[in-house]
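Take a look at this one chain, the form predicted on its own, written out in structure tokens.
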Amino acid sequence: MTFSDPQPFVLAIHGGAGTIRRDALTPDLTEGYHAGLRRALAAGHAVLADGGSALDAVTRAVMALEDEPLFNAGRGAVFTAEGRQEMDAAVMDGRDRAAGAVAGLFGPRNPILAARAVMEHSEHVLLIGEGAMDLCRHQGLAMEEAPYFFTQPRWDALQAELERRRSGTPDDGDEQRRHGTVGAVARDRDGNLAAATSTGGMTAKAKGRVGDSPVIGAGTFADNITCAVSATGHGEHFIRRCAAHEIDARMRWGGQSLERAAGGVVEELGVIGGSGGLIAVDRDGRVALPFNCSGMYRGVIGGEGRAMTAIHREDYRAG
């Protein structure tokens, strides 16, 4: 498939942007990463291809990715600086603009089904804490205990930061540990859009830090007018200039095709600072998926069913 031409359904994923550099990615771990892609990807489609909807999509290939533990949600979630795993998730349905998202919150197997009984089950948007934990029990969503969580690869690079920050070296820009999320976009067979984010934020981070990935608008957005957006990567910036949103304004306001406008907005948050990446889908199906970064772990399928995967520029593998 040409991502640039219309599609009767597809489905676009993340697994953050910022990715190892080349010579540090054994032929086993490059498949890791393409197959792991891919089972997102099939479980997505699976949905579509029966004709489901976007946001049921959505929500499938995310838990796919979070139970994952190479990408940086769910299961391979990384380490605040005291130790801890703090996951923040959020899902958009195009069709109505209704949202759910959570923020701070561990426990729950799958936190994008956290954020879905927010915006099912909830009359709020984003819950963060005990009250999100609360109402996962109450939804009886699926729990797991530290050791599922765990992964010695995360817990190697918190410990690896946190002596970088002793020591008083200088920060290298690492993207690895700045960046690292999950993410859907879809566009269903009755040409709805729907969007899901999830993340365990940044290696190292404070405790109680909130990135993009859980706010409206910013790391998450979905509109059957415009476009359904996820996006990854240094989350601050990308909460300060509304990355999600400004895209739809570009291409509500501004009449741009999704092309122009994501990838404007990408190359305008390199500018400031704002290392990453997103996907993105309009409401006639075509993607984009454009990043500043040294690569980006993604995916489409469309409605043929042939899975194309990616994680440097230029390198889609056919699955």
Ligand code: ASP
Contents of the next structure:
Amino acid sequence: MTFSDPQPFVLAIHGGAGTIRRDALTPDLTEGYHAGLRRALAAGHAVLADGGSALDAVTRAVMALEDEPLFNAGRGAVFTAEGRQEMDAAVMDGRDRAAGAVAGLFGPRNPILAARAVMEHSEHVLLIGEGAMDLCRHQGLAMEEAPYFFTQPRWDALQAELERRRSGTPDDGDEQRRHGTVGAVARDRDGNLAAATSTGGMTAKAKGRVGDSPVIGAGTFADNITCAVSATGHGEHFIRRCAAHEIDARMRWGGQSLERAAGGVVEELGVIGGSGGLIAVDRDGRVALPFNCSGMYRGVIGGEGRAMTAIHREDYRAG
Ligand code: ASP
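Same protein, different condition: the form predicted on its own was shown, now please give the form predicted together with the named molecule.
Whole complex next, starting from this chain.
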């Protein structure tokens, strides 16, 4: 499929921008990433093929990515400088701009369900701390303890980053060490759009730091009139640029195509040091997946049910 062709229904996902260095990417690991992406595409596609909503499809796809320890969200989230995990997530429904988000959370097995609970079972858009946890418990969300979320590679990445800081070694810009996030955008058969994003944030982030993912209009956005967007990358820059909403604005007021608006915003982020990328779908089911760094774990599945996944530029695999 050509991503710029309209699709009756379509799902795009990402598993974070800033990919592992090619020399560290063993064939097994490569296959692991592709398989994880394919499983998430299949989970979301099953919802859409069945006539389900874009909102349910992005939720299912992100849950699958959160459950996969290779990606930085839910199980496998990165660690703060203090060695804890603080997760952010958001979901948005393009039908009415309903939105829900959580930040700095630890406990819910699937933080995206916590975000959805905020959207559907509170009067608010963004909850943190004990209030968010109370809502999750009240809604009966599955909880997990620290061993479930822990992965050795994330712990090792934290130690390496702390050591780098201690020794005063300049940052080598290793994107894999710094980045990660998962997300999904979809258009369903009824033409409704939705976006969902979930992340552990950035390795060795400060306690209490919140990135762009749960900030509506920065890392997550959806409006049926224009597009649905889920971003990944250096969150502070995406927040300052209101990245996701900027794409909406260029389409809405500037008449730009999705491809041009999304590509332009990602290119401009790159110029100011905002390394990363995003996935986006427009009202007709066209998809754009721009990134300004070495790669972005990503995948697309359209109406015909053929999954395409990729890590670096132009290395698409049909699943
Ligand atoms: N955008 C995420 C954050 O800043 C991290 C990432 O996607 O790499 O928290």
